[in-house]
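To begin, one chain is listed below as structure tokens, in the form predicted on its own.
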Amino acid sequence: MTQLTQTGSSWPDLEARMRDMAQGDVKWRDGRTGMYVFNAGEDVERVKKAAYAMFSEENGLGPMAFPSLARMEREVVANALALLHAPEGATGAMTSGGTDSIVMAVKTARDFARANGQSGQGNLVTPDTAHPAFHKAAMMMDLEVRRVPTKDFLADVAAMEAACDANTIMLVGSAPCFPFGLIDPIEALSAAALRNDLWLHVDACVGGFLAPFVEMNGAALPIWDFRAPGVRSISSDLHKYGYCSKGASTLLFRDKAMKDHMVFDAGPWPMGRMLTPTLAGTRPGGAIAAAWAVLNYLGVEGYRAKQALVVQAREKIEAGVSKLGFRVLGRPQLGIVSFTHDEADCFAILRGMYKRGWMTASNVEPPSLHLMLSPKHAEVAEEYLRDLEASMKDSVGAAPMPAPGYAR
């Protein structure tokens, strides 16, 4: 057991010790990770660190005490709504991350359904590629999750619609799904939601601040946002392809009447009522400030340039792995790519890449390698492909490797 020191240490001593502890961490600034970190360059890193430090003591719980944070949050949410083609009257809030946004979306849909007569145990109908955060939400709220197998790695709309009943509180689609980086057929899900008067949530935690700029750069993406009239809410992470500090996400609603069911009105207690937009009370001011600063630092043109590098990196990787005999799963259009091999042991290759300093992910079904790419990866794609080829050669004849586990 490590006990608190009797006397304090100087900052130079602590800084040196922390840097020493970090020696074994993945070298993400060198582009050596395809998960956990979204590396948009040193300039963006400087901006968000400075903004976070400037408001590190301020608390988003107190908008009257810190109107600066309230204003920054309103502007960040307004930026997100505009990017996602929200209609007049749409609204939203910042949360601490994608799981927080998804849990709050489920809570909102549940309370909305109950207010409109739903009774009994509610259920969510999701494709089997939907993020496990929906399962977490269901565990917390005693809801049933009906996971429907995908078709060609995309949501099977007909099967999902057939799985709905009077107690379905939410349909789910992803833009894109995390395992394969593919955008579900949101327009078809929207039509199903409208036919059955159901809440459709789009999990765009990965794509919300990426897809709009990829589309601006000329890609023909399917409709996935509020342009689909059945979409009632969207989760979109700032700390992923928004390149903001962790943890920061947005949860957006088609109208205020829907968002009203998001709010916690807790109490009474000796201090009266406590109203919060999320489960958390204290909300780090630094995360709000850093998000506002990065969005304004990059602007539309800055994001278009960064996201063009992401697509360029993905296209380089796709071409390179295809030459090595891998098959890309589906037709990714954003920043995630997964690829499998009919003969090679993907998990042995993954281990080889780890030994070469790469921290990347994998899928179990089907066994495949997984990359979530950042602008930095456009610089190191060739290096990655060389190490991938070497890891393939090392895997020949090696004992089969079990599937790894990750904290995602």
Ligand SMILES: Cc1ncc(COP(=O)(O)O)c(C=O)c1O
Contents of the next structure:
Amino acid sequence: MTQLTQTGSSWPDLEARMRDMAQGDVKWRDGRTGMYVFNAGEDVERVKKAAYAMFSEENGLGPMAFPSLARMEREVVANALALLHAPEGATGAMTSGGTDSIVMAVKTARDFARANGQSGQGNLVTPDTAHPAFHKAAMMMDLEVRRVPTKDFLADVAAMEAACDANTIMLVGSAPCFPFGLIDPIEALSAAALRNDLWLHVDACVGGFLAPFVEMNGAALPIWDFRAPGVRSISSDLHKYGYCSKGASTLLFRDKAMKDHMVFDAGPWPMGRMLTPTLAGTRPGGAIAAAWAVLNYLGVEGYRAKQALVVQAREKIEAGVSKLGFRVLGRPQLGIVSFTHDEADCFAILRGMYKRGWMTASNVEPPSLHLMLSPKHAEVAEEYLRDLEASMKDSVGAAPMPAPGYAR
Ligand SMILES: Cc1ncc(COP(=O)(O)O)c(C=O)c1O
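Follow the form predicted on its own with the form predicted in complex with this ligand, if you could.
Once more the chain from above appears, this time first in line as the rest of the complex follows.
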């Protein structure tokens, strides 16, 4: 066990040591990672770091002490609601990330259902592509997850509706799902939710700050946001395609009566009641400030330009991998693409890419390569494709590789 050093070190010394530790990290600034990081360029990085540093000690737990943060959060949430065509009266909150938003959405839907007479163990009905965060929420709240097989990688609405019963507290769709980057048929899920008076949550952690701008740029996307009348809540991450600092997501509700069930009124303890809008006590001021700053730094035009690069990168990759004999899974329209090969060993190719400095993900069902693209990838797509071809050549005749394990 290493004990805390007796005497402190100088900042230059610590900085040098940390730079040294980072030597082995993936070269994400060069566009070498298709997961974990959303690289919108150096200028955006500078803005968010400066804004984060300005408010790194302030605490969103205290809106009376820090009306600045309360205002920034209100404005960020209002921006998110407007982008997702929320109706008058819609509301929301910032959370620390996608998992947090999803867990809070499930808690809200559960308490809403209970307040409306549901009793016994509640269940969530999700497509099998829904993020494991729903499972985490279910584990914590003793709920059942009914994971329904997808059809052509998209939510099978009829099968999901058939899986619902009186204890269903939430239907889930993704916009898009992480494994394949595809937008579930939210309008059909919305109709099913309305027919059965169910809570429909759209997990737009990945797409919430991407799809609106892709649509503004002219793509014909299916309706997946509050324009679908059965959608009651949406999770939309700032720290993904919003390009904000990590620790920032939004959870949005069609109306306040729904959101009221998210609030924790905890205690009593010696200090009386503790009312918090989300699970968190301390809420990092830096993440709120950085989100506000990046949204206002980029504006609609800035996001449209960045998201056009993401789509451009995806189109280049799709065309290139198709030439190499890969099959793109489904019809992605945003920034994630997965592709499989009928003859080549995708996991051996992935290993080859890793050796060439690319940190990217894969699917196990079906075995496929996965990319979550950033604006930076528009610059490096050709390099990626050259390395992919070389890795394919290396994989011929090699022993089959098992699926790699990633933290994701
Ligand atoms: C579709 C989707 N939902 C939720 C999450 C969870 O987000 P976070 O990692 O911010 O908790 C992810 C993460 O990749 C995701 O892709």
